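Read the single chain below, which is given as structure tokens and is the form predicted alone.
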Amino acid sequence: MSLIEFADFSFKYLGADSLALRKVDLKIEEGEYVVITGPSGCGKTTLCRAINGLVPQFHRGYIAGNVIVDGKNTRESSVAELAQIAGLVFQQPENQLVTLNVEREIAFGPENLGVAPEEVRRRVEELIDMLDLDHLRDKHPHEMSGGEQQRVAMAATLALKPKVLVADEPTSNLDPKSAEAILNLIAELNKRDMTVVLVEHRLDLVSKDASRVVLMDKGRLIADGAPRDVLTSDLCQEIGVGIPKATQLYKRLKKRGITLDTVPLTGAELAAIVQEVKRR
């Protein structure tokens, strides 16, 4: 069984005129790094909420089909129960920071789940070390920068020991350097065997690490496959998704009759391909 499975799943928020998700079929296996992208309002955030049970447990509305996460149907499981399987990091980190300092923030979730105090302390110290938060441990979350808040929100989510990290555009309000640091951290977590579902528009920074890219438009999944396949399809341009510059150049060269051996996703990959061509 897949770790996450959407089976013919549709959802419409109470009072909304149209479906946020339309007949979604999606399977995500353990250890994958799946990037979800698409234009604003296409249903990406609703998809994230459906994985950790906020849809339909908190956000009410019309629902059809099912979402099964680690064998649990999200219609029948509480958000608290699902948070231990699928941890969600929000687009606005300040919306999920609730305590007075970083230490308490990281400890908050496990304490509320009844985790033993010595285990809570171990998790807090492990995550402070992993996410480089030692200099912030006594600081109030609202005194920190956006990038620092995002790291704290991620630590608080990881403290629940979830199987899946679901991150909904975690870099949308960050400067490029902070964004790159957060995305590198997510890639590192995936390399440590954590399954990742990431909503992101900075495809130049994430496509090299992703195992799959899923394109969404108007509540539907319109493409799902390897990054090099999906990002070279014309669908990206049709729905207004910006692809990495190196991939854009590959497509332009191909139109002029020059086909490179592989599709580059980064400037470094493109440079390596060009050097190889020069050596021939």
Second form
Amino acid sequence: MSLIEFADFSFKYLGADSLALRKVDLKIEEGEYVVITGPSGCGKTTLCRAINGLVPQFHRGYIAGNVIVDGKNTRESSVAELAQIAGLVFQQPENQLVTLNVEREIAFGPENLGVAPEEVRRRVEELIDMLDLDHLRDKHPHEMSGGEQQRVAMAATLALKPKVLVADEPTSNLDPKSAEAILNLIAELNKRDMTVVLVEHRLDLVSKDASRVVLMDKGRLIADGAPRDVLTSDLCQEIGVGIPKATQLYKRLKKRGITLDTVPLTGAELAAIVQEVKRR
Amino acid sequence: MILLEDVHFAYDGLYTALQGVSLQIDDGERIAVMGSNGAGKTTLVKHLNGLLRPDRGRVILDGVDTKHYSVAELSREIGLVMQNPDHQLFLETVEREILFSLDNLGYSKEESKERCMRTLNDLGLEGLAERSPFTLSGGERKRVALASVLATEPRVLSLDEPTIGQDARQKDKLASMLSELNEKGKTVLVVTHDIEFVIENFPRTVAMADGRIVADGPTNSVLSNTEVIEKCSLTRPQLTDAAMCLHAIFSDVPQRITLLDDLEEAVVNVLGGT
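Got the form predicted alone; any chance of the form predicted in complex with the partner chain too?
First the chain shown before, then all remaining chains and molecules of the complex.
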């Protein structure tokens, strides 16, 4: 059984005049790193909300089809229940932080779910260590940089021991260095068996780590596959999704009759592939 | 012309955000302000339209200290689009949101309506005029906030992180709109982490760290300075990175490339084909 399964799922927000998601079929297996991308307003955020039950439990509306997460139908399960399976991280960490210090912030979720105090303490220390938050213990969230706030928000999400981390543009408010650090951390978590669903526009930053890219447009899934296949499809251009420069160059060269052996996703990959071709 | 003279500012008198910033912004310029989170970029732009006032130092607009002007007066000249659209949007529909600022500036009903429609079209929001901003996606809300300021056509347009949540097509549209406004003589200033957007659209870059300006000059030279990159928590854009990786292997590939066309030619040359 898949960890996440969308079966012919459609959703329309209360008061909206068009569907946010249209007949979505999507299966995500344990251990995958899935990047969701597509034009602004295409339904990416709604898809994330549907994974942890915010849609339809909190955001109400017209609903058809089902979403099954770790065997639970999101129509019938509470957000609190689903939060232990799917942890959400948002774009604005400041909207997510609710307490005044790092330890309490991380403890907040598990405490609310009635986890035993010793276990809560153990998780707090483990996450402070893993996300390198020790120096922030005594800081107020407003004294932290955006990158630091986002690391704390991630720690608080991970404290619920979710099976899948769902991150909705988690780095778009961060400076490039902090963004890189957060994305490296997410890739690292995925290597330690955490399933990841990440919404991102900047594919040059994330496609190298992803096992799969899903392309959305107007509430529908229009492509789904390995990053190198999806990013070279002309669909990206048609719907206005930006692909990495190295991948763009691959496509341009191909048009001129030069076909590189593999599709590069980064500058370093491009250089290595060109070197390989040159050597022959 | 806007002149910042040795501007100092601390939030609540405690949290230092600007420590002596001096900057000259000439009419018709296109400037990008870059730097790490907490470097003082947002604090700086909020000084332009008087939302924040310097603790020490002066902000001078066309020779007059802005302390003599109210925020309302300054807003006619200097439009500010905030980073988080939710801090800016408050009305029931997209259309009313945009008409609000126009009405406040005293435009006639017809003129307001016309400007509103034009701006919505320019930003690809024409189908959303009757929607509530709060039912829109993050990227769409961002564009509504932008539209509400663009519609008033201020002389100076300052945008705090305008590319967040925008796909490649929206970003291109935004860039061409800004260059159109610039050609009409408007000054455009953006705060952004989007280094590719800056390289492609802004000739001058101001780099900030710890409440100070650490570099100010032509974008290409500021952003190829490794010390600035380090200090301001920037990373190299992929194109530059690709050029450097190729240069390390093939010395005839230039180390510095900022256009995809040039990279393409360089690779074609390396492979000895046409």
